[in-house]
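In the block that follows, a single chain appears as structure tokens, in the form predicted on its own.
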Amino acid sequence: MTESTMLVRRPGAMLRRRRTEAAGWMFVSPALLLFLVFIAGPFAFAIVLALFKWDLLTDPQFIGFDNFAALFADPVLPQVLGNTFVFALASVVTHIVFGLLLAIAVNRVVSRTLNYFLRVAIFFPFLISWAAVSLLWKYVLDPTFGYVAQYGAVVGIDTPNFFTDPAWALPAIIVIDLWHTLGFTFIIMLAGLQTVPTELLEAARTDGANAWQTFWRVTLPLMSPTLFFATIITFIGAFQIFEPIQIITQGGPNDATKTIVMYLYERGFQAFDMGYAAAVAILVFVIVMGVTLLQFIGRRKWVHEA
């Protein structure tokens, strides 16, 4: 007797199983709806938009594939997306590392008040908005009166003037940024480090294994899952950083820290080539699913699946 048979001669038993879709559709609903007017309305209308040329003045143009093909020869781009890259990469690194180390440094205080401050301590400047951050930093790096310059000066270090030097702009971001959004890393590695069973960790102390050995062999593969998952949250972060940039150098020197999102800005808000906009907000979609679809191709190598 198959389910359906079964169903039309119980009619509570269809009534009950609909019901319960129904539910399902009703809980899910708020974020699927919340998916369609954010996520996949503005991606639909972005591939539209960029078929068109538009400057929000006048009525878009139908130029076809012209703005995809314009990207190729864009000169800027380039060095664009050589920043993007060079911050993405750096941003991964500190943020797993540091966040790492914290998150070790912290789990071992004994003492929960100690414990439970430092924790607050460390996640603090991931409230402060990026604002108030640029603001901050711009202060405490000026080459005049900022803090950098005169303790520099007292031990007699010349500082450089880190956001209009070319080869010191972008470094001074990455700091930035990892002084601002390392507590999120911090808390996610420290969530991930509690997960570890204790049993396991004293089993290998038990059969000899020094403090290194243990978190090589035990803490770290048991933690490759966060590991993963920090490592794909922190790339698609850092390549949408944008607000740091566009308050302290707006892209300069000559393009040093202009990234790909604030690119789209200038040439969507400022140029106001909207199509072309879209074409440049299309690629970087592309590049961060195609990043992250060979990051999931590769964990099989180093992630531990239990």
Second form
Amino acid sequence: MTESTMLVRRPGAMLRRRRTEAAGWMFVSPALLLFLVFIAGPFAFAIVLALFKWDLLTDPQFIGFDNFAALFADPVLPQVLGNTFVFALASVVTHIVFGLLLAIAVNRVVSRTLNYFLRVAIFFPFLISWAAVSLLWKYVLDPTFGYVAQYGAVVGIDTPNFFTDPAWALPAIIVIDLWHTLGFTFIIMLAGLQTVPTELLEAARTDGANAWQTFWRVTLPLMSPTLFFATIITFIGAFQIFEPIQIITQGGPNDATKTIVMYLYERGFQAFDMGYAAAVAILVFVIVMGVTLLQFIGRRKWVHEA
Amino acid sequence: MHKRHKRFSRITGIIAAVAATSLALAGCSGGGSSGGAEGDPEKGALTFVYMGDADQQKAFNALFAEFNKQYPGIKLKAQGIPSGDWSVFSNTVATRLAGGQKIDIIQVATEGQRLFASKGVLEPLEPFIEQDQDYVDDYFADINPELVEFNEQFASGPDGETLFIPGGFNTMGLYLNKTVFEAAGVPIPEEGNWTWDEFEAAGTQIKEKTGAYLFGAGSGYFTDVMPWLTTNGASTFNDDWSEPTYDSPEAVESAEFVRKLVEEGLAPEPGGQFDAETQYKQGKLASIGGGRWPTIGMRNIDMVDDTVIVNFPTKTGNGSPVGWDAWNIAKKSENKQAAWTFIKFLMSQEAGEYFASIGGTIVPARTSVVESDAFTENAPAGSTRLSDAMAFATPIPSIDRGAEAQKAIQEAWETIITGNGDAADTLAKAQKTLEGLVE
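Starting from the form predicted on its own, produce the coordinates for the form predicted together with its partner chain.
Entire complex below, previous chain first.
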């Protein structure tokens, strides 16, 4: 490019670039505004709040990093974090395994009507609000009048009192969460499954691979980006579980279902210690961010990238 | 080091300034200065918040429409908060205040009164009372004397100032299903009094003859824990709420008794979603505990005539918790005089009768209303026993950190009645938690 052509072409190119930039900002602005108002703003507010002692009704007092220091001395936090990690890990494993199995099964259904029906039926619970789902399961698992207890009695099984027995409460919440949220993972898996090129599957079959080998060597590697995405999304969602616990067990019995967000709510809105609750919120952010980063670092080892 | 310290102070200073600005923008600064008796008594906009589900809100709306008819210049915005229990209600209101919502009058029950009184967000009412001394005297002369005393003792401000005018109250009684009792051949207790042993024996006979459950065992602080404690001379805290007493031998005995009833199958295992009203209507449940509020349910399921209200069974003597609604004026209200006009309206005979006949969720404060048809018509026989229970009732202990205390009390009770913990050990552990909350 000669100097003269640069001189001739530059003003037009710059103008075009500026226009393109302006258009870009214009398109991005609604999302950016929402992000600033509903995510960045509250996040910054939470950081500031964590430096104060504030009970909602009287003036906040600046206490520096005391709330963060208190996190390390809090005797309740280890159990709360333990419960949360158990729930999140169980949630990730069950959602991915059952979501994938269901997606594979539904993907094989040839009848279009049945296929649509199954997709809707599996996805449907996800559309119901957590409040309704929680109450529904309180009925289903009622130790005296619930279906499970009633049918259990018919076949001679003495079912446990799921929500008041410390050994059963968290597993019960895990199952309820699976029932409610599985449809979401299922849809992601189904979409991922449909991106696997049929010619590759046919080629594998032509080469004599059986169904298991085709799945293991072709489908699964090509599904790995989907699995990676689902793992991250499920973990983040599970780590923030709150509604069913608040409605069904309130964190009991004996703190067996008290998760970190439930604890955050308790500290903020029952103990009126908003500063400490904000510090807990930041801890949740740091953990979720940390685990997500680890997942991203580990993805090179197992995620197939085209 | 000095430089670093200076920079650190500057940074923290900036952070503090940003925070103060943010918090001020959010309208969360509490306290504030008292504005005195402001505004026109018959003009202005008022926001009144109260606890109420959809059914209760419908009933309240009729009352508010009547107020608007009498005072067309006051624009009353009444907001029901369907909280389920009073500690959740208090938390919701506190959050709304912190979020900057302007609320002029808050209907607060005993479980939240100390919280609001201790935070300095309410206007002392003495100037308003002096303004209408005769009117207030007339009201106080007609309401239950215990209610006046309890309100003064437990709901005053830190310096003894009057912050609340008591409204209706609730004690606990038992709604008995006459059909079930008759079918089992168990007599309804005469004069409404019976003992724990008689209650248990009645339950055993009812179970044998009809298969029905005697009652529903739960862990609600007011509804399930306190009745069993107070009928055994126990409570969760001492008389002035300064020390917890939840691990007393009497409290342990109360919890063990309820567990025994559950074990014997006289109450369904707690922990699920027990639909008491349906079971009661179908004759599968012999009694429902409650104050005045189950009367609405009895009307809805057409069981008013098949029901009689009696006292809770006793171990050492009659007992019941009592909680009362009370009205106040927020310090930040810009229409305090109009708010006082509304409170005066709520204190009127007319409003009391409205509460009694339509609202149905509380025992009206005015004795004259309780003794009138407005309260006893279309209500189960024995309804006035709820008012008589004031004579032996214990104000439900509700310390400043009430929500946390309630959680500890309920969790321990549930652990025991579901058989997941020894009564003495579990209450001793809860006692430790409660001790930490009053320090």
